[in-house]
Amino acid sequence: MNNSYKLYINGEWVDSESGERISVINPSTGNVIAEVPKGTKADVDHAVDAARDAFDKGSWAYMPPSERAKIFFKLADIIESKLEEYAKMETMISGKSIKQSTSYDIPYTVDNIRFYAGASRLLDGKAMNEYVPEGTSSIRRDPIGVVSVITPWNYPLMEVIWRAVPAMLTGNTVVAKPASYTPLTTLMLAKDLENAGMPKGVFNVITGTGKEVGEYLAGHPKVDMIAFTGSTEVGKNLMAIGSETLKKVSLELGGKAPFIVFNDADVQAAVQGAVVGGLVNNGEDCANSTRYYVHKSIYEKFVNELTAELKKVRIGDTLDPETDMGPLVSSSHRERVEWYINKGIEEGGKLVYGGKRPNIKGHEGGFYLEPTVIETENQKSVIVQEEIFGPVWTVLSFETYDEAIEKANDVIYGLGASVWTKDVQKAVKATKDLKFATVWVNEHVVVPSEMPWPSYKQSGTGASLSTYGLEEYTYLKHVYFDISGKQRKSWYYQIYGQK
């Protein structure tokens, strides 16, 4: 067990005032692996007063932004050069396979951090212009201050990556506090931060718990912004708390993405589509397909080719290149996901595959269950409407476009959807009545780092990736400029005296 893990403060590694600590542990096998200090909020005090000091007195906001840039390219190499070792890391902490650490998530976020580092220097803007007779004005991009970065256990790497990576660019400071399960992966990168030449407290990391160390950082008076990934319910606390300093809040909240076949798709690449987009991070990932809208002519077809292609789906070792399907993050969360299956059953579902915990050899105190499916025509049962963040699916039928739209826009959720169709009328209405921010034609899930990843309803509020991730954390500033060179202007009369 590795007990040497410490909080990052002002480019120092220390304890926590506390002297305590969390146990951090492997969902395949259920041990402990390593235990990190449980941050206090008098921990949460020095790490903001350091990320205040270096916004408020120190040179990186007033930093060029290719002098910025340089440091996170050479973060990028050096996470690119550490590739197994991080993906390692991360499927040991989240429980998803190290086939998609390794092929996706660490080279993915090498690359969200390349296209951030060149896109932050040249945002855009409106052309200096003169909109009135005497003047002329121009628009600035300036950093907010201090912001508290909150990360969730699916995608631990990543979404540091998404929501602290850009926030440094655009000249802020940052103190991350990472989910509990996973916080290994992102003490990794403060020190990879520090060899990239990042200067002491711009980048701070608190572990512990969300109730003492997340709230208490979110509502922080020093601190400027809040940028947040995780559960709706979370996400509103949050902004709540942000609310009594009015402060900026960013929201990546979760989702209950619909999956629509019409009749004249090809079902068995909807099928193949289905499988991938309901199983991406072993299902526990706010974008995954979990609603499939299926016409009723292809129904059955639909539904016997998806059980078929799910018994191939390999669920075992993390660490086997050849596993497919890890085990959910942890015992509670299983639980919580088997409650959901049992409760969907009850509301007149019918289990047509999986919900069942898998004997994995060698692996028996893992958290692994399989992947699920539950035919339902109850729209309002609690497996269609709430998000399950795990791999539990329901199947419903429709005969008409219009029931497909109303079906799938009947959530309180907005983030992803796809439609499946070779009619291209068809799929362009699509992508404008349903009301998603991402809508995905005969594919789902992909999202480049050059396009953003928003929210509609309580998804949440703003983007992640592209450029209008990198404007997310930044003040619209106008900037008026007289060029009359006259004392008294033409408009003063308005005001006193007479033209």
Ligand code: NAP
Second form
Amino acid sequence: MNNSYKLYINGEWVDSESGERISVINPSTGNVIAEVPKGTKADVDHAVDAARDAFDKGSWAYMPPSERAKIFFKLADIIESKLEEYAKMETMISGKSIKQSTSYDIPYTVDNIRFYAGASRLLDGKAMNEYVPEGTSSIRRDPIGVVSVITPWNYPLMEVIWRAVPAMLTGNTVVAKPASYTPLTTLMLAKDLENAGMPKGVFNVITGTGKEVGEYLAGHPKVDMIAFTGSTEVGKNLMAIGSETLKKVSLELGGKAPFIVFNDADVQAAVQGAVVGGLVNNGEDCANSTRYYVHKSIYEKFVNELTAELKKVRIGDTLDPETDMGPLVSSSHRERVEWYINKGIEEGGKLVYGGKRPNIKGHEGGFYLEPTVIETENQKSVIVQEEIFGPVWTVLSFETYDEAIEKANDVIYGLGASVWTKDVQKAVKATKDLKFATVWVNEHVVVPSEMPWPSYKQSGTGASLSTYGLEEYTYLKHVYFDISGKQRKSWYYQIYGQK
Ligand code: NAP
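In place of the form predicted alone, the structure of the form predicted in complex with the ligand is requested.
Following is the full complex, with the preceding chain placed first.
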């Protein structure tokens, strides 16, 4: 493995002006596996200038969509042909199991690229029409310009694909800043975009800290749009920064998904869904189920079966294909998650499963934590209200439909939610009453490329995936053609003369 990386600016691999480097650590062992440049503001200036020139002076924004799409179909083929290399790298930087990277993250990401590439040729507006008799109106969708793409560590490759690919396919140019824990697959992506024939300057990568490089990049006067995926706290800050030059700001932020189990649900199906919905990506997925609201009549059965199923989850070496669950991303993140467990117990919660650091032979330096279940009736406890972003779940009981919906909606977030019931009317009503942008019925987490991934409330603005995810990176333009040929149109009397 090449373990010393560079910045990617204007099609060249260059060192940072600072000469300083950031270590990349494998969360499964705690060992340093690579180093990347610690970018500076001067590096950001160079990358933004390259993206600016590629947008303003290059041919990218004027290329037919089919030509741009060809590059991305090629990129998808390249990533697919290197699936194992990408999966291994993704696992080694993020701590997710190789099973997940190989069978889900990378193939799904390839599908996302292919979907976006095809759909970019179909961006639509209303049909051209004469909405007033003397003129014909039409809709255009134009690229916005230079897009800053700032991504988190939980799905390192997928998140940069979700942002940068639709941005570029609609004619924009990009400067990407990956999370400091997980920059390596974004740098691999830059290399493979180059292999796929991407013109210089369209895609650039700056590694470095969020506070220095991310903030400066987002606020850069030559940047037109901020596309950010990460925490709600940083998202709010970037929205304020973007307001100075009224940049378009697209935010995909935190979540705290409820999982409601009604008394008529298939409890076994709900339990299986709960284990997977809560543990996918080691409990570090913005859509993970984290708050289980279970009807009083089946509450005990649900908790007993849930804890029994959790015992079957194999925690271990992330590169072992039989491992189900890996470590958390970092030592400091594990400490943060543990703080929440203690706080939840302090606020009246009862620990019914997990909560400890498991001992994984040969991986004593890894950042492992057991899946953790806490029973509580304290809806206002921090572990019910705040995003923990780890494998820690609360279970609460309810008696009525209204109570379940009210408690489920009682958080600042609005990303994903699920309901488990066999009653169709109840399910349909709940999909309307839940103030979340995605609602699953008898399922949790699934998002096909064709469907949007939007946000309500403080989970963000805008959407990824689907054609909405492409429109996100376009300006909407109305174009009006006079068809009357008259010098004095019928409505000009409003300014002078009579009808
Ligand atoms: P984060 O701390 O907000 O960081 C995200 C990115 O922003 C990283 O690249 C980070 O750089 C950078 N950053 C940090 N501070 C910044 C600042 N002041 N200005 C500009 N950039 C800054 O989030 P995270 O811990 O990486 O990711 C977890 C969060 O992402 C969770 O809240 C999760 O729910 C959310 N998420 C949401 C979605 C969604 O679709 N809604 C998807 C995935 C993740 P450094 O790494 O250098 O700090």
